[in-house]
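In the block that follows, a single chain appears as structure tokens, in the form predicted alone.
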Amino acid sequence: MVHTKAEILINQMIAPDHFKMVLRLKDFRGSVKPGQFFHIRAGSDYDPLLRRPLSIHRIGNSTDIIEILYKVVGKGTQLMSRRSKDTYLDVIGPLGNGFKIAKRQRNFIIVAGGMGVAPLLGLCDELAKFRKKNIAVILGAKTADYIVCEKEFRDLKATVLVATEDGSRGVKGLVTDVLADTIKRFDLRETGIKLGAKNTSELTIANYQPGATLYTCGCKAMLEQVAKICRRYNLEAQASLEERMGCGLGACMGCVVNTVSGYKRVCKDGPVFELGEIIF
């Protein structure tokens, strides 16, 4: 973790109210992991007072270059959207615990609800480095205008499914409406069905053996439904949680979440948790 300045190399709108920012961290020589975040001072002074916790969207060829994906939802992110190239942000990070990558696994499912896509593209970058991998990505949003990063996931050779609430793109509905069918495409048995198979009728919950690891990020309502589906199929899953934060360092206890082993801090103990550990 460092407290440093970050030079803005790119700050551009990629969808309505959605911005991608590319930063160069000054004098940074550490490591950055998918799922971690930076605590960023949005303005040039102390207004607004609190920093904004923003997930690492992508990691550059050198770890001093990172991408941030953010949505304008309040004063802080509004200020960030107006920041110009070649100016600097005050940042602390990388913070928190990132995703644990099951290196022996070759089948992965990524479920992104809305801005939940932010920490998942960098994760997909890492997963795509594996040979003989299968990556299924489910992207969800209210309308087609808010589906972001679809091309980037496809460029990583992932199979991408899209769900929109109004049906303007892909399946009409929620990501959870297509998740179960996606899970059924993976089977650990040698005689089972692999990703891309057309006939999944022979798979039942009774004989299903999970052969994939799932990663997800989105609103609590979505995560709760994803957790239920994962329990149903006995599927290992990790979730990056979105919570308001104060200090970002684990001191203020402002971002606690209830788990099977008691309350934990999203900023310090997370933001990535085993999905089955969370009590909704």
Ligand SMILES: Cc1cc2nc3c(=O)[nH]c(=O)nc-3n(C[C@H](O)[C@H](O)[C@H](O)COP(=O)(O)OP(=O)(O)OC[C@H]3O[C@@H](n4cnc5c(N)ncnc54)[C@H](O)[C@@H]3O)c2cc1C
Contents of the next structure:
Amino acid sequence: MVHTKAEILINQMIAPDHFKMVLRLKDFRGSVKPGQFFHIRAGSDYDPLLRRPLSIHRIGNSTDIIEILYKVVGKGTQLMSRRSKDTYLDVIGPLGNGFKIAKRQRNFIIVAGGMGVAPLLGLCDELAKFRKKNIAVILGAKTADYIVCEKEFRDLKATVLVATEDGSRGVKGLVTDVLADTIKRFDLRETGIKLGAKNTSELTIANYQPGATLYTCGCKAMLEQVAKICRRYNLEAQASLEERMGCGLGACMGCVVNTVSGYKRVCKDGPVFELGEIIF
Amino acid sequence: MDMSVKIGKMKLANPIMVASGTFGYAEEFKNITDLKQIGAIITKSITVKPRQGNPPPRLWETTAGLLNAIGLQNEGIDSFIKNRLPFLRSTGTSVIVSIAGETVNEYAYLAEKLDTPGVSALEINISCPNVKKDCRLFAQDKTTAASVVKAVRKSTKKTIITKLSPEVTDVCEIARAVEKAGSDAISVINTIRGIAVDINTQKPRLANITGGLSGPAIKPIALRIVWETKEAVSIPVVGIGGIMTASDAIEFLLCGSSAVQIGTANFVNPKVSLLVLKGIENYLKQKNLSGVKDIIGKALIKK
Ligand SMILES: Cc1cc2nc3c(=O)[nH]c(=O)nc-3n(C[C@H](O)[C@H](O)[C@H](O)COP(=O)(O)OP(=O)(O)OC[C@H]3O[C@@H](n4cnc5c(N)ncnc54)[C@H](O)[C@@H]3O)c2cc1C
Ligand SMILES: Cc1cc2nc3c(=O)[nH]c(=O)nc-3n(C[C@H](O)[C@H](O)[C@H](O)COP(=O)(O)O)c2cc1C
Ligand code: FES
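I would like to compare: after the form predicted alone, may I see the structure of the form predicted together with the named molecule?
Then the entire complex follows, led off by the chain already shown.
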């Protein structure tokens, strides 16, 4: 982890209010993991005062290059969106634990709600390196305009399913509707994830074997539903969580979430947690 | 440049301290800043038993400020001594342990437990606004404030700094009471309670409803309280509240602080203490002064 300057190589709008930023970290020789984040100073005066936590979206060819995907939601992200190429940001990172990659697993389900897609593409880059694998990605957003990274996931040979709340693209509904339906259709016992299996009647919940690891990120309400589904189908799941942060370094106890073993810090013990551990 | 200051029996290499609750147990910052250059490190407030703290959300950012309602989450004195103190000792700077009790006896107990090498001083936190909801703070009554200080004084020979709350009618009478009870110094201010509301959900932003306000927003209030306190007592005053830059710190020194604490600014820039220190040195050079003592209390108008 370093506190350094990062040169903005690209800062580009990729969808309404959605920006992709590519940064080159000065004097960085460490390693970065999908699921970790950077704590970024968006402005330079006292409003906004604090840093903004933003996930690593993708890791570049050399480890000092990182991509960030962010949505403009307030003053800090607004300021970031106006920053021009070749200027510098003050960043601290990489912070937090990152996703655990289950080495023996070959079946993966990625569930991304809205901006929750940000840390999951970099994760998929890692998963795609496995030789025999099945990756299903479920992307959800309000409307078609906000479905991002679909092509990138497909380029990684993942099967992508899309859900929009208004039905403007893919299934009309929430990612969780698609997830429940998808799991029922997956034959995870032999060949891994088979999407759209014609004969679903064969596969009942009773003969379903746990055989996939699920990774997810999104709003709390969505994560709570995903957690329920994972419990029902006995799926192993990891989620990247968000909480308001002060220090980002594990010192202030400001960013805790409630878990079965008490309050845990998103910035240090997370942001990635076993989904089953979280008390909603 | 002579940057050293004396607080009670404690001689500090420079007047820059990091404030309780904003620097954890220092280990969290070890890879990012040079700990031994900081005048003194003050730990998160430690309680007798582990405390789980308040439910989240615990933080809300305001204009040039931060509301926090951590609720003194900490691992308790035994774990602190076993797991945190060894690292703090190894930093090579003065270590001040902040203590918070629920009763007078608890404060005395904590002070006794901390009568151990590697602890330079105790800061008595009788002013945390995030724990007792309906009852008054120890720091809001001169008799209870004095009784805590007296009990701690009996239990330790170490330097005692008593941290007071700005939420009082007359800080001077509290300050005089803790001075008389044996405190070696007074630190002001702890945070000021505030509220923020989400207009969409029409609910408070913090689960605890109120949170303590810190950051640049509170600096003028803190300076006023430092000034009033310094006029009321003859022991050293340590100024806290909204220090982000060297010039902020210099204002506190001019208003009579013998040392300053930096809190929220550590979140913005973990190296801020070192920058503030450098900046004060440059200021003193520019003014052709030989040390920091030359400016302490300079703005106070002698009556
Ligand atoms: C570990 C982590 C990773 C994140 N990764 C991404 C990402 O990759 N892309 C992305 O678009 N967003 C991400 N977020 C959310 C992002 O931090 C907020 O959208 C951002 O801080 C908003 O700042 P603002 O000034 O624009 O908004 P404002 O609403 O004005 O911010 C006010 C305050 O609330 C905090 N805040 C607001 N929303 C959130 C939130 N959802 N989570 C935590 N703090 C918040 C801000 O940091 C700030 O202190 C992540 C959050 C966390 C905790
Ligand atoms: C997140 C947070 C936690 C704090 N915890 C403590 C604490 O445990 N004990 C204490 O005496 N003060 C605590 N404080 C108060 C600070 O030590 C300091 O008095 C206050 O923040 C004002 O200084 P600042 O404006 O420089 O932050 C805390 C402040 C913050 C922001
Ligand atoms: S933000 Fe300070 S502990 Fe996580």
